[in-house]
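Okay, so here's just one chain, in structure tokens, the form predicted on its own.
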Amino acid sequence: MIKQSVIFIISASIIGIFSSILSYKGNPINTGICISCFMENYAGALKLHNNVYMQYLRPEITFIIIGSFISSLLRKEFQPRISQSIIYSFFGGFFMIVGSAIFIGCPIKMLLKLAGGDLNALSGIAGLISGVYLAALLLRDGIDTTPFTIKKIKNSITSYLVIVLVIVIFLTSMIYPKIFAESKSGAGAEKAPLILSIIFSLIIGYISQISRFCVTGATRNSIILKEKTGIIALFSLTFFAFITNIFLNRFNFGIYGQAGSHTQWLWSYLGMLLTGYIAVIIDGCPFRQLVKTGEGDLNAQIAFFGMLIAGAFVQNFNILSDSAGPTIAGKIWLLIGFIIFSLITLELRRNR
């Protein structure tokens, strides 16, 4: 137990100094690692949206679920498994873009965004905090766990379809560029070396499958269970990030004119709680889903097929936020999120 806490600890740290290195060796400003941010920019680069400022085939998305496979397999741990809620990890994986959207950034950038100095980070993470509290707060006063009842399943080809679509994106995207787009200016033509991105990748892939790190799921257990490895981890996270911009001078102390983010405290807020909530009923933030397709979760593809689709549908519609505050279909659309899965709580609570 003390070494799985530790390597916990370790895994939110080396995540942290990965991510503000990335960011200074080209990554936009506090977006060493997003999720979010890099399925729109992932999305781009297949062209199911247009916009010409955020497109770009991410590495880090596809090295990050192939570091997750490698050490799945080499610890034995690579399990094809299904439950019957995937209808929840597809709308889960695509409103936790959404409300990611609306904050500009998944909870680890929300965690990077204040290493780096970014106080309108506070109120994502109060959101945050809020939304897995909440969650929290449903599944210990009891709901039906019928459709999360995981199924192995011997020997199923499906359980690699993710894992073998990134690969083989990636591979054409090396021999034939230019089938896919990409951005010459805006936030998807900032990137880091090819190579730095793919190493760093690999590694947060591989420990963090190791460690089962999640920022929501960190935030639970605190919550829940008051551990105090999850809030030792993010702290870590932060922390370490932190002194590294301190050294590489990428420290930017302040709430106005931070690059990738608004002031629009409430809507942040909520789209942090929006996403936090979600990733407690579907078992994962983001990144997580990411680190459990490469170990043959299927929920977690389908999870990450509706962060797909999400990363197209809100550049596509305009739901999302810029400097000056989410837009009225961000709005909108983060309402009916909330709208969708209050619903589907009355559901698993009708059914308990």
Given for the second form:
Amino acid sequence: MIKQSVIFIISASIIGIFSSILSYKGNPINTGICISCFMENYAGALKLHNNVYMQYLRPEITFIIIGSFISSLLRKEFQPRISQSIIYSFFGGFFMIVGSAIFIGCPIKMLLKLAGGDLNALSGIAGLISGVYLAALLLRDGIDTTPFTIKKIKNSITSYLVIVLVIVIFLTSMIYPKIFAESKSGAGAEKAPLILSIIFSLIIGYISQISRFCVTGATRNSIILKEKTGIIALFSLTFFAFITNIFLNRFNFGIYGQAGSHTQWLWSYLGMLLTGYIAVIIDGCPFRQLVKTGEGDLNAQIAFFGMLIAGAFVQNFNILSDSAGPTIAGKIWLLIGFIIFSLITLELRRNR
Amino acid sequence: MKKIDFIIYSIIIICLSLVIFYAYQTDYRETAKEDDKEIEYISSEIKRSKIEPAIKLIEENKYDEALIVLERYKDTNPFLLFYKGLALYGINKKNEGLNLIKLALQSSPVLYDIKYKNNVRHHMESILKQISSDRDLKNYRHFIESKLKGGCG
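Could I have the structure of this protein in the form predicted in complex with the partner chain, to go alongside the form predicted on its own above?
Below is the entire complex, every chain and molecule, led by the chain shown above.
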């Protein structure tokens, strides 16, 4: 038990340090690892949207999944599994990216923003805690757990579908790069050296599979089970990213003038509230969904597609916030997310 | 191995070989590469050239005259929005001008694209310098500074 807690904290610290280095080496500011931004880049590279500033086949997505896959194989934990809640997983993945797009960043980037001195992240943190707390209250009060009952299934070709898909896409991009779109300027063109991204992502994926690191999972366990490990891990991630930023002279303290951030705190709060709430319902933040994809979790693979489609959707329909704040379309889609997940909650409570 | 399995495996191997062969052919075929970015730069140049006289007046700090010239244009050119905003800012209608500048930058990131040769980054930096101490304009300061720094969003 102690060993698992230590690994959990170490993996969080490694994510913090590696993310700051990746950002220093070329990834966008405070975006060493951000699954929502990277999903948008990935969708753009696959030409699912046409924002020429957000197209890059981020190797981090591919190699976090591969790192987790290798770890689960070596540790004999690769287990194809599925539950009935695949439709929740799809919409969960989708709306987690919508919520993150309103805030501008996934839960990991939220902590990285804070570590970079961006105080606007605090509203996101408050939102995430509120979302997780609401979902924790719901769980405590009782819901219908039938849709979430995990069923182990035999090894089959479909259990490897997304893993093979991301590997084939990556290899194709290496051999025939012209097939995919790639930004020449803007956030999509801001990238760390390929080999560094691959090594760091492999390590992050590998160790996160062992530790089962998840930002919302850690917050949930701290709230429901009063576990200290989760809070220490999140603090460690932020602290080590902060120290690395200081060392690399990348710390910029304040509210105004922060890259990839806006000052509309209410909407940041609501965006992260939705993301936090959904992450508890579908068991994992966007990062954890990638790691679970590598472990053979078919629900996570469905969530992967939900996130990928959302990555294109937020760009095509102007849902993504910018430094001026959320757009009208962004506000509308966030509210639609609240409506859909309120209805799902009602259904889960009615059937309990 | 059953006969049907053998046939399926053969189909997979044949298809895979053909995929690799055709992909190889596609990659080495001479094709005119369509570069979205280049198209955007060229289209921006055309849009910019339409209001070139007004831009010259603004660069000579003749904001009133520039505004008169810009009023003649009625289209959705982002350069028109940006320079109109700059002219309004120049005649001390700061909020009105900054609103237009914000709208232009939001609608067309090419305006501050570092690789676009006629980008407006120098104007943005100049405005940023002027409004950095004005607390009422802190949201515009945040917006422009954030856009200059880059990153997602």
